[in-house]
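Given next, in structure tokens, is a single chain: the form predicted alone.
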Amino acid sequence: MGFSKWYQNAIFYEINTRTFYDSNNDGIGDLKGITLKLDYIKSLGVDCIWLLPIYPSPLKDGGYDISDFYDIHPDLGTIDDFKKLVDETHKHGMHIIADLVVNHTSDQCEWFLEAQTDKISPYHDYYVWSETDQKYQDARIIFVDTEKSNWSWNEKAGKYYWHRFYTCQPDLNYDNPAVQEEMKNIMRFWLDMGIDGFRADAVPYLYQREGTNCENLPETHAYLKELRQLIDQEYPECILLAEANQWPHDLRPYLGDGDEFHMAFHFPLMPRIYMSVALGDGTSIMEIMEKTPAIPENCQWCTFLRNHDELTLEMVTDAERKFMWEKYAPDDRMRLNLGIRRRLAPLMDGNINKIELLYAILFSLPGTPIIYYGDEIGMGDNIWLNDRDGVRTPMQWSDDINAGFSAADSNRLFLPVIDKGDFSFHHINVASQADKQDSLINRLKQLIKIRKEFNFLSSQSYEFINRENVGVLSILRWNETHSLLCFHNLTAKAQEVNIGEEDYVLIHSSPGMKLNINPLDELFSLPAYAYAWIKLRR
């Protein structure tokens, strides 16, 4: 049987286990909790679940600071709970991938604890050390709000160690063959339990070379190709998804000749979707898509509106970043590093038509879309929580105690539920939307259904049309037998749209918006923030 490329026309769903569903009422979401909610996830039309880190960790960076790569954090359950989740996910006809943190460990990892006290330990060379903090000065600092240098002094070792992220996350030394093998063994350990692959975290930074910015180096690509080779030879139905926050031309090499990553996040597209709606002008979406290089036929872009991190504004101009901050993050607390720590719904002022419009744009463009847990119901955020925790609050299942997330005392919750304002769980929850045809969750389910029906929407064939009217993002999609016209009104007023064909049928449009389309008219009026997907009969 040939490789199925199941990931190319899928819907991914990103879950933060600790805040999804608490099965034992200790205030912390867990793996059993996800298992109990698989029917719900499947009902959305999801094909693959992506889990944020589930490993033992001091949790100084949401679990991305791993202290043991071969176990489950005790708060979340056991290895057996994980195996059960994987098995049940497969029984539901879905795939499941986990985060693989290749770049660094926690400073509480046994490897680092031994490395800093014993210079002849094999683990000492698992990390990057220096007598001086002046090496690799061309490497940028990623967490500009908190870190002043990529080097930190370690008293016990009497040397500096290298870290591209927080001080508590020393980078691994990939010039050491033992580290290369260790990471391969970690992959095998989890793949042997039946998971379907990994989202690999922070892959551009694995090697350091003087006189470079220490990103996207040839050595990094050579090693990542080895990881792909392992997957192809030993686990041929599994995938690797790259998290590389880079421009499309820098991202493209991570797909290699179809022999590196299967998928890569398309980071620069995301802020431009928000920018286009704010400006009522789709030019920035068209421009970034046209700067996106062709990819191998066995690869795929991963597209998204929001995730567990800040909405990154690294890949926009200074003027665009200033505009985005003023428009979407007027309060300083809403800003973090070079981004915005807010969820999708608050960014759209809770306007359900605007939220759906953004999904329609995302789904009409090439790639595999990811939905971040809670965004399907329009969950809010809490900008007063630390770092990025404000967009990781407990899932709002119902208007019961603690939003139906946990029966624990509210003081024991891993993070507080949102219980005030328009986005309070009393107003926004799964149960209250389930039976309302016009609710966000049911609109999104319908959109997912249509997206899957016309599976060529995930393909790389597309064309922007009617470009003279930048207020309407007009995209032509096709395969050998069908053509679909996707119109998206980015503005606050009705727009005239020219179909240019007489023989067509309206497939899908913004619910509750009266679209006066006469099948004999080539022109019709598209209301504010509405969309219409139209199938040409010819």
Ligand code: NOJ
The other form holds:
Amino acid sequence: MGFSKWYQNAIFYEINTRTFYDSNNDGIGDLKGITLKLDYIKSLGVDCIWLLPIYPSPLKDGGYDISDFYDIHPDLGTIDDFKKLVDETHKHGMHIIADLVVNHTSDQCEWFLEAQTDKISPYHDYYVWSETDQKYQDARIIFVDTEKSNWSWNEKAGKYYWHRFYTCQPDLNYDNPAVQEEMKNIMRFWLDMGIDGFRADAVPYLYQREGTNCENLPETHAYLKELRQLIDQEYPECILLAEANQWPHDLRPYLGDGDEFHMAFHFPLMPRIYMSVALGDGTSIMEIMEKTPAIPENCQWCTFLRNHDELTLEMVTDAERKFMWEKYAPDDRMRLNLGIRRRLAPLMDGNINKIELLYAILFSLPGTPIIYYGDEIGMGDNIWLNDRDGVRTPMQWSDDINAGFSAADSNRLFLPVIDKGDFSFHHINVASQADKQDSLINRLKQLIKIRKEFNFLSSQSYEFINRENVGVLSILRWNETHSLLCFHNLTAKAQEVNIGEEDYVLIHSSPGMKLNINPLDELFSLPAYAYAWIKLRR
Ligand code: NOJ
Ligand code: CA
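Can you now output the form predicted in complex with ligand NOJ? The one shown was the form predicted alone.
Now the full complex is given, and it begins with the chain already shown.
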């Protein structure tokens, strides 16, 4: 099977512009800063950059509270800076996608300001109003730590308005055709600048209907299919990636018959990778993969370990959530809503072999992996910061002042750098890992290289084997000419792996582990948290 669709066999990289690189030393990372770092991003083996929201915003929700959908936040640069970034990204042979916040605006958006004061304004109907706060009681509250209701009273309008996220994020009213058109025009506005698509935020919540949980409604899918038609007709090389934090059977419809989203994040898989390595048992990974329905030929999963939000535990059972919280979030400050606000490396106690093992698991499963900026060097978190800021601290480029992120005065930084403890930028930074063969960044680059060499690793065909030993997650991957066996030891002790009478060659293993595998042996021993990918010569 060939890969004509660029997103199907790719590595994505997620960037928070404000904390990536500050080009003008005002303490805030910016678009020019990313442009300056494109060589670095390319050198990782990245094929597509995803930018978190870059639009004007009061920043009550990291920019997901947009006040103007047709501009760039002045702290980050100008539209011209954005166009330049897009062009330069393309010159580097990479793609770039932006965030499309479909569900809501900021309460500081002109539309809402006008909507609340002027009931005959066309913008009034852009939002969901009600005389009572008793409608749609079956809709859950998502930000449970902050919000008490999905309705808030608006004094100026003298009515309640609907919001699935923070009070300051009124939901758009998709029953209004003008809203449907507006969002399409927003898409065109940015796609015309040459971007390669969107990561679409919070897509399950576009419509409300009494007697439902107001998620995944048929009306929502019908509208999302219209967005896809727009892409197919006007921007056929571009993609839509769905953020729908849902169980596999609810997630799958977002890919439709290949006529809705091109990609969707695989939310249910993510926490189970952490669970498996905590339990030394790969069962939950195998189970969720087997509950994942097949996808259309032109689609792809986007798989990930971490992102800019809390590590969400919405797609696990109550018992599993309790286990995850006890294991990975012993301190109350580490918990947020139904999740864990920590980064990958601290979750693995800074154990580089375990971090690499998690990447190896991710890379040996179907899908297109996305890497969260900073996780390629094992950055830490700061649980004392507000909301999810603790996992969004400045990129640690070097052990220079402010981790090489900015030459501004340290107290002017958008967020403080991590300068204490095991994850301080003095120890953890790009520069110090660059020349060390055994560093996390170089191990990850190596994995990416191999992943690309065996491009069928991103395909949908896989089989779990050797299932009698759940301590070793063993995955068989193949195409017409090659077969790879990927063994991952999830436990803290050495495990024996039996290959049988196969003729094989070791492709790759944990560099720190110095695996001694003789292809004449049917059995070999895999050290604690080590992995080995071998190729069968058939
Ligand atoms: C999902 C985003 O990833 C998150 O950061 C944001 O708070 C919500 N959607 C609301 O937009
Ligand atoms: Ca700046």
